[in-house]
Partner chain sequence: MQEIPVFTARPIGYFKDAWRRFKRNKASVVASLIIGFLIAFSLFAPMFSPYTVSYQDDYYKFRYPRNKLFLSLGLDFWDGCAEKTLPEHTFYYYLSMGKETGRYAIKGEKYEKFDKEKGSYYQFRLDSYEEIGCVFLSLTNGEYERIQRYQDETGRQVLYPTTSPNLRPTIDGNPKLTLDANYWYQYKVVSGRDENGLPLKQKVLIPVFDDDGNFQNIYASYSGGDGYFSRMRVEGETPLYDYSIPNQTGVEVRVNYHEYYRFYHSYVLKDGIDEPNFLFGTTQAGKDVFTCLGSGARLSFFLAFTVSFVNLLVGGIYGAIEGYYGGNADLIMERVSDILSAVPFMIVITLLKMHMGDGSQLLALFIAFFLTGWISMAKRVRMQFYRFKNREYVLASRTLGAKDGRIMLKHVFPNAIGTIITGSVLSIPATIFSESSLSYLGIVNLNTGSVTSIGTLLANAQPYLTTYPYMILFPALFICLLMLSFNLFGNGLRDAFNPSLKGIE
Amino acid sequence: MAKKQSKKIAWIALIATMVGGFSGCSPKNNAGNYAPTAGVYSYNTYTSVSPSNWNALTYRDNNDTQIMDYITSPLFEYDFVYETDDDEREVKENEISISYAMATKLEDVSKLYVGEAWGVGQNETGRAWKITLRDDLKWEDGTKITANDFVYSMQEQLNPDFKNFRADSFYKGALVIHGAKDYFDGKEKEFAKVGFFAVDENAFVVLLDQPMYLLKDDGSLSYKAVYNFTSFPLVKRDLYEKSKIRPITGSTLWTSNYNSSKDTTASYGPYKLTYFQAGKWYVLEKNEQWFGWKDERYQGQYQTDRISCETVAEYNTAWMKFQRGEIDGIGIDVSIASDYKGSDQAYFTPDDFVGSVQLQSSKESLKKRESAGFDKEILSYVEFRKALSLGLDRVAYNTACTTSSRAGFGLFNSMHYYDVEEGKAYRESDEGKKVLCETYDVNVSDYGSLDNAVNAITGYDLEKARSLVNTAYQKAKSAGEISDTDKVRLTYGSAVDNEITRRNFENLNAQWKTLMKGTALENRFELVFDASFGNEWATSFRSGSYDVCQAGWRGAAWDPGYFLLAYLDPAYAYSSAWDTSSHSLTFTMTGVNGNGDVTNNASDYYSATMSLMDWYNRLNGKWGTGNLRENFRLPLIAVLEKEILTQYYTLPITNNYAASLMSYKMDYATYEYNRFLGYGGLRYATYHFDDLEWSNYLSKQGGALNYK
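Model, the form predicted on its own [one chain]:
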């Protein structure tokens, strides 16, 4: 389903749901546990890997948002804008309105908190925001939701006894809550000194260390209110307290099983979890306590009564279910693309996901997992990693392994915007284009223009790649790390073993064996497949348990500077052993001074040498007396992107572009992709058949549907 834009970033195994190959929460399945009923509309879907937890405080990967997206609600949200108000309303392309949802008012109250206690200056704005809630918010059991519930949830998000994975969303990057980091680190014991507190039953204040502007000049909501301020965590206090688990032997950290089963889950969204069997099935049904059912603004929306999702690991199995009408949508795999890409039911979705080949960054773990006659340490040589990159024909890979995705070369694609309202994408900026040319050694002057040079990039150079293999081999041999008889054996890890993951593996294996021809490693290189990692595929890779995975990131597409956190912070990065806090970079920025003041004078500049993480923090935090403006952030984003790319721990390979088939049973609101709302998802979806009508229709079709 199309999902709303998210500021958060989530691990995705190449990609999207969480297999060691491409996937996603593409539409999935219901095998008929419910009798078809007139007037009931069910959305039947499938997932290749069952979600393990949907706790907003701790979830790690995109797979776990499957359930979370349905049982939560935003404070603010986007809405489509329509051409007319009649029954045949047409969505206006790429236009949106911005509305209040759980909140009713957003106010800049910075002037009320001026002084040393909160660090707000006399004339500062955008530092403190008061959010007033609706007074009819309830949990699924009818318990009222108040401002104190948000405060409790933030306190638990930052609780130093847990070190929750999502905590840094509130003390790193653009959104830095005053005192949050000190409380998380245990330096401050009182949550009252954190800039997140209730002022009455239905209102709370968020106080920031750096300004954020969430309203337009006319006082209406900016898209940034949705992007930055809509996803404050919310957990049900009594249930969450029961879910706490004391530290196990050898650990000092508490954990929680909140939102990991039906009994531990509480909804405040349009749907509630009514059934969950790990690894098998989950079902959601309408949450009658959701505020939206009584709000005329949602009239005609959320027609779906039931969402049923079965775990189906094999694509071919899911494809048969789709043809039998048991699931309501499916991605178009390359195995069926020639017959179905031209279907009237096909639609094509751009995506902010960039799929990559991730290479192990821990030399210690590589050495530890070596066995007699088999070397892994050569992967620690940048020359070898670069050779693996230049030995990848990305166009050939995407043609063979994807239906409609395109070759990817950088950390960002055309869906990453530095100016959302004007539709300006980072990848289309001069800075973003030059990075790719420099990384892949394309001389712009040879092509007459920057655009021509970028269009000439293939990322594929066998001659240079083979030379680099030999260079790395000689260095490793001189260091006594490989012998003339050793083979290089690398493990390709995955969450599941299915047609898709095997196809991706086989393609990489074949390409890299071709790369080794004519080198010192000809007939001495092998890639082996291991699908034993399951839901722990990402954690296992980061801890050094295997050597190669296909994965990537989704989220924060409207803040490319913040998005770099996924590659620079060891808490997020696949290359977690790369010490970005000591890897230094010298950078000079012209037209701006050290105080963050833009002078537009070429003779003014700021130059410094500092670690990559320090540059990241400057990029996303205070720059002297101010914050760096977007047009001056671009050069710094670009130089950081290049530094990451040229370590070759991350080898971008795919810019995701999904091709899917929609069931005859239903329709999205639009098939013109809206960068704010996608196709509208289930919120705006409409049905041509209720469950009983659909069952009867399938019987008349002989149980087999033709989508060609």
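Alternate state requested, the form predicted together with its partner chain (shown: the form predicted on its own):
Lone chain follows.
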């Protein structure tokens, strides 16, 4: 019968195709059918979420910056410093030098713009900076890049119709361009009034409302030039104009799809985008028009010819690809940690993230959410909160709930520097150490030296914690807030309900229940899990909807003074009901005169009492006639940190560390983490195999490599 025959034929045809498919089996790494070529060095990587919008004006998160980093070039840059000059040279640990990249000159021209128009005073410095560019800068299609391109880009960045995400980096925080906010809000219609304009074909001026000091005393570049002035956006005018999209019906927002696909992307960095498939794969190749290929400073760097990145959502799949040599680096997940963390190819990266337990600060909201027979107000007593802190075994928590992180005790960890140039970490300073001892009630005299005392800190002292619970209980009882039969029930809120959040919750619950044994609240304490807050967990906590959450902050690793914003500013702080504008603090410094200027006279001192917010603003604004030097800022930062920690609204518990494996194919320049350059990235990476050699090596090894 025809039907059966046709079915038979179909089946045979299918088998034939299957058999044909099994032939030819070397592992491929194709995007657009790339075959391994001799002399070409490819860097193959993966991402779990594909980038979608690497538009410098409005990118969303760090995932989008993947591509951005390759197609842009900075004005100023860090370089490694080597021990010797020969080929076998090793990178000097923790040292860098700072050079001009796209720029050739940086000058302080504040005195040229004195006057009302720009709001610059007669003797002010650091208010206006003139940046001169190289004259050989080009886009990937050969068009010249001029200062006007920078001005155009800034104008588009602040365009009021677009409400671009990154606009606030130019009027908030440390970098405040004159008139930027007004232009963004639509109050100022003329861009010429904004402090960002070209003075030449190859030079532009940035006028700031807050002074910045970017040069060292001898006129050479300070690291601050790189830190503050790398983020000027640059977009290609004709391409950007084409990418603008009118508002859709029912909306007034203009959008742009610049830098979201191959055709809408323009590069001015070492690599250009040659292939992009959304959600799947992207490829970058050398941008011949980049000025750096002819520049001596980059000799021997950027050995990578081609970058290929595939989107792989499933870790297990990525792990198999890594073992087959298709991917060149991968993070060590808990599922493979025990076998691979001892591997030769493993390396560990410290992180500036500090995770903490946050306790509700608003007594009102606590009272409002109490129910009959249950008390929450006891949380408003600092003794109780301190007890919760001392009753938390942080080491046990980290063993149970993290893969490779360590116990954290302070708001800052070892990655926060108060003097980045000299490499002085805040936590290593005496002031930083003393704060920890005082917060956790460790007497230096018991241990002999400050270092011994710090090493002995565990943050876990059940005896003391239990007596504090009893103290708090007595206070609450005499205030009539808790009776002899009331139980204490606190709500632990979370964004999602999954295995990880449940595990963290269980750990805290069990530890605190153990704490209550032997106190008046024995068997009368419980923690309850609530994940109904979803993405609003942070705002809900700040507005008092629940009692305990886990959150942390990351960023501002080189400006611990600025970082305190996260704990003091009610817009950001989790302890939003703690009024830092009325909490006053007396602070004394020696060697400094009444204005806050450094005198080097030991008998001079400065002492004042103000609110915490005022201290913070002093720390981050002008002090005296200029900026206070770092080693004098240090005591203030320490005092503020101690004040925050001893409120016990924030209980630090974790310092993050990440573990990764490196492929045999390549190596970074160094594995000593450099606070400026990390491990050197692709710029300094070297390869042991080119693509063809690697492909041959893999077939010789029989497909899968052993990384143990």
